[in-house]
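Next up is one chain by itself, shown in structure tokens, the form predicted on its own.
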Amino acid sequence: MPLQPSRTVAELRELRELTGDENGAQRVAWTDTWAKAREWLRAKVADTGAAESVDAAGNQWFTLGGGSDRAVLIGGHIDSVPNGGWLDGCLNVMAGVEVLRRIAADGAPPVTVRLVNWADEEGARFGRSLFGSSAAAGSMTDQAELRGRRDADGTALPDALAGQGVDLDRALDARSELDGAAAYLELHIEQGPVLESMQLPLGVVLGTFGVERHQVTYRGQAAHAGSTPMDKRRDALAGAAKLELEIREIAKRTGEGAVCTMGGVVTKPGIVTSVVETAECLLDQRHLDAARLASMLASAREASERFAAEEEIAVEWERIWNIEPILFDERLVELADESIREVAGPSHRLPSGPLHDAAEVARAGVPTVMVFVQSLRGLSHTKLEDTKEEHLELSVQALDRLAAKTIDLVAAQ
């Protein structure tokens, strides 16, 4: 059976109709709509002869046995954010289905090939991204904290998982799924503007950014807004405002690839008739280079303390979360570059700012690479998310070429 990239586009549209509404995709993990999508996927893969299994973390696997137990994995996620786009995550999975069809039609492959639909990549309902892949990678070390998580309706995470047949306390048993994994391949929309700005349909991902995420709290003194002179104020928001402007300069000084974001500020008492006593800020910093990321963090800390002194207020830092930069396998990056050039002409290598399941698999020691396809206007996590149909078809072709090259590489090892 020859590869049919147009079928992938048609199936993506079918999935959109099945699990979306006028506001966008609604395949939030651990919901009935998500379960419906997984059932739909099961039917799509059935004609390949691949054996389905669901691991202890809820990851959905389709295994096509080969001449060796060593496995090439192709992965993605079918869950979405609320009101999400029609391509984020599910393109990876459905392109993988088409590649699996082509491999199965060619006869038994020399190595095992496995398609995985990771559970809850987005973390949209409970705020814990990369759930299934982190369980399989063995990096899920926050079980106690996860047990206390609740969604907006007050439902506890363990209860939502149990409703889909997953026991949180056994989720780490999914680690055995990566035994024998020799390579991991993932296709994804870029979710940014770089490829479009370069007029290129496809690019190779060098790795995923390291992330430093902190809560920065400025503490001043509440005082009446009408009777307190400007030069007598200890305004906590003034420190936060200065830091917001400074982090943009820190990113500029650090150079290409650096991003800093103040994603939220909560002030107290939060009324217009009072000087702000407390300003709690969420700061996110990302870079592909660990040393530069550390330098960005140090610069932000120094600046925050300088602004606190200027405003006669106090500042405190609390780390919320961090992850080190993940660099993908150099040999697979080369193969991905070759594959793109063969089907689309020029390629481009770029880092990924968003995190992906691929980062967790790479952390587990499995050679990994990602391919990006251009996103129109750089938009994602919105119903406006889109990619040209011809570019989607090229991405399926590139993934197929990459899978073939990777299977040959693994078989020769």
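Numbering follows the first chain given and starts at 1. What we label the rigid core is the largest C-alpha set whose atoms superpose within 1.5 Å from one form to the other. Worth saying up front: this structure is predicted, and the values here are computed from it rather than measured. Compared with the form predicted in complex with another copy of the chain:
With the core held fixed, the Cα of L146 is displaced between the two forms by less than 2 Å.
After superposing the rigid core, the Cα of D235 is displaced by 2 Å or more between the two forms. Here the chain acts as two rigid units, and between the two forms the smaller unit rotates by 12°.
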Second form
Protein chains: 2
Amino acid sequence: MPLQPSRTVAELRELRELTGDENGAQRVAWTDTWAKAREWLRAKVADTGAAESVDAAGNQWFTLGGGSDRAVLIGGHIDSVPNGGWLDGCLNVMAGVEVLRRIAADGAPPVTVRLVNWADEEGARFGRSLFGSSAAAGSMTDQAELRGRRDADGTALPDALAGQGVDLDRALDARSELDGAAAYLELHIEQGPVLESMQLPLGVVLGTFGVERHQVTYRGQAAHAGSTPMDKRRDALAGAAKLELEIREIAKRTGEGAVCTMGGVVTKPGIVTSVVETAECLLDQRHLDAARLASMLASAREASERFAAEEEIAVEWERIWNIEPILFDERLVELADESIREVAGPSHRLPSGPLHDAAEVARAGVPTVMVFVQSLRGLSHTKLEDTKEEHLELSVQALDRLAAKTIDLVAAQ
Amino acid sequence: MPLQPSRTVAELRELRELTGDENGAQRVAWTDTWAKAREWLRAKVADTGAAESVDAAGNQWFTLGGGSDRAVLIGGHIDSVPNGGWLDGCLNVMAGVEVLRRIAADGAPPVTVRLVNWADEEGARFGRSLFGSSAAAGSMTDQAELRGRRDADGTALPDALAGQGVDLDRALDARSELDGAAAYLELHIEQGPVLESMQLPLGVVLGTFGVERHQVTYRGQAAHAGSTPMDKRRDALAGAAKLELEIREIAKRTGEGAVCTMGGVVTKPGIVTSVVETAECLLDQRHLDAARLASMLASAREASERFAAEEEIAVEWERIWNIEPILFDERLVELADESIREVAGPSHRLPSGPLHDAAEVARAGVPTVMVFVQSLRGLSHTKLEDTKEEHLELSVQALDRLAAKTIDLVAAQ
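For comparison with the form predicted on its own, please write out the form predicted in complex with another copy of the chain.
Time for the whole complex; same chain goes first.
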């Protein structure tokens, strides 16, 4: 049975009908709609002969035994954010199903092939993303903290998980699933504008950005907007404004692939008759190279202090979150590049700004690569998320080629 | 009986005890505490022989008949904001009482002298400042709108006024109070840092600033902070940052007495993972010269549009409020300058950023001047508001000199 990429598009539409509404996809992890989607997926995979199992973290595995226990993994997530798009996460899963069908139809593969539907990639309900993949990767270290989390309705995380047969305390037992994993492949929509602006359907992902996230707070002095001369002011907003403009220069100087964002400023007292006393800025910096990320952070900090001195205000940095860059496997990047060139002509290598389950698997030492397919207008996490049908079909073909090449590579090792 | 400036300070402390608490002054207009303060004031003035009357807008007048119906007015306001300071408004009133005592003790003056305690200068309860003075000046044009206003407890403005014997529909009858007014004098704390920074106790006010107040809204495009390259962004915050820095240059270029303030920015969505889509900026510009104010506004608007074009974002201006500059009387400014030099050595001429009842009286065509006394740290509308006792005493002396000179001037006209 040859690959039928159009079937993937049809099945994605079927899933949308089954688990979405007029506001978009509603497959939030640990809900009944999510469980319904997993049930539907089980039925779709059944005819491939792949054996289903659910691990201790709730990840859903479909295993096609082969000539060796060494395994090539294809992974995605069927969960969505509330009012989500029709492709984020489930494209990977459904393309994987089609690839599994093709492989199964070709007879027993030389190595084991497994499709995994990770549990709760989005973290939409409890604010903890990459749940299932971080458990399998062994990098989940926050179980004690997770025990206390509740959703908006007050349901505790452990209770929601238990409702779907998952025991939070045992989630790390999922680590054994990566035993024997020789490669991990993931296809995802780009969720950004790069491929569309280059008029390319597909690209190879080099890795996921390292992220440095801080709250930068400037403190000046509230003063009457009418009675305080300009040279007597200590305006916290001036520090924030200079920093907002400077982080863009820092990103430009660092070169392609560097991004710095001031996502918000909160001004206090924030009234028209007063100079701003406090400006709380949210700063997000990302780069694929750890040294350059560290340098961008140092530059921003140095600049922020220079601006504080110029304005006679104080500045204070508080780290909100950070993560190291995670680089994908060079050999698999080459294979993905080849696969894309074969099905779509030109390819392009780009970093991923958003995190993905692939980053967790890569952190666990499994050679990993991702393929991105173009997103229209870069939109995601909204029902407006979309990708041209012809590009979706090309992406299924590229994943299939990549899987074939990777199976050959692993079989030859 | 000679002038006793120390008595004014003692009486201000007495008023603070009577109508304040641990959070500051509580003489909010149209409340029982305010009525109690007016009652206390009536008793203080009684021994001068000045006749009390309350006009149709609730203004409390004390009239000392003289050799002519032409009147020199001294005005202030005993109402305060909630948790207010011990000087804002009532310094003027109590200094006026002391001056009235001195004049009465000297025998019948050559012209009529009137002390006025304006009703509801602060507008703290219903958000409408300069109530009584704008009624007397005939510039109150918003009675229909005021009829619908309610305080935080839901009490309607007309009901609160009626509780103090004032009929909103008749408030403009107070206009007749300015018949025969030949000069208006007002002493006030500076509520700003200029005199303190110059180490001067007293200054002459040239007029009140014209004000242009706008909301300037930049609209760009929300985009993922990780997946959107720097050159693909349309960042609304960049427009706001450039404008914040540019308005300071505009004020500097305009020269002394120009102030421009961005009092707040609201960023949407305002999250760390997104480029800012909308930045709503509060812009306040003030100048004593109408043409320069208009020029500052035009410069800010032109710059804002240039920044929008540079950033490929949209900008929109909405006027919140504006008022023309109001210049005080040149002859009275000279007399105030002389009076200050006589009691305190050097003087200084400065504009007033905040509005005052004096501005309403000046708009009505009555020759007007104000004297400012130094504010410590520029603080006002807080219990921390303060002025050195020696400076308070000098201010009472200066007002007395100014009243004497003004009476002579009017008598000679």
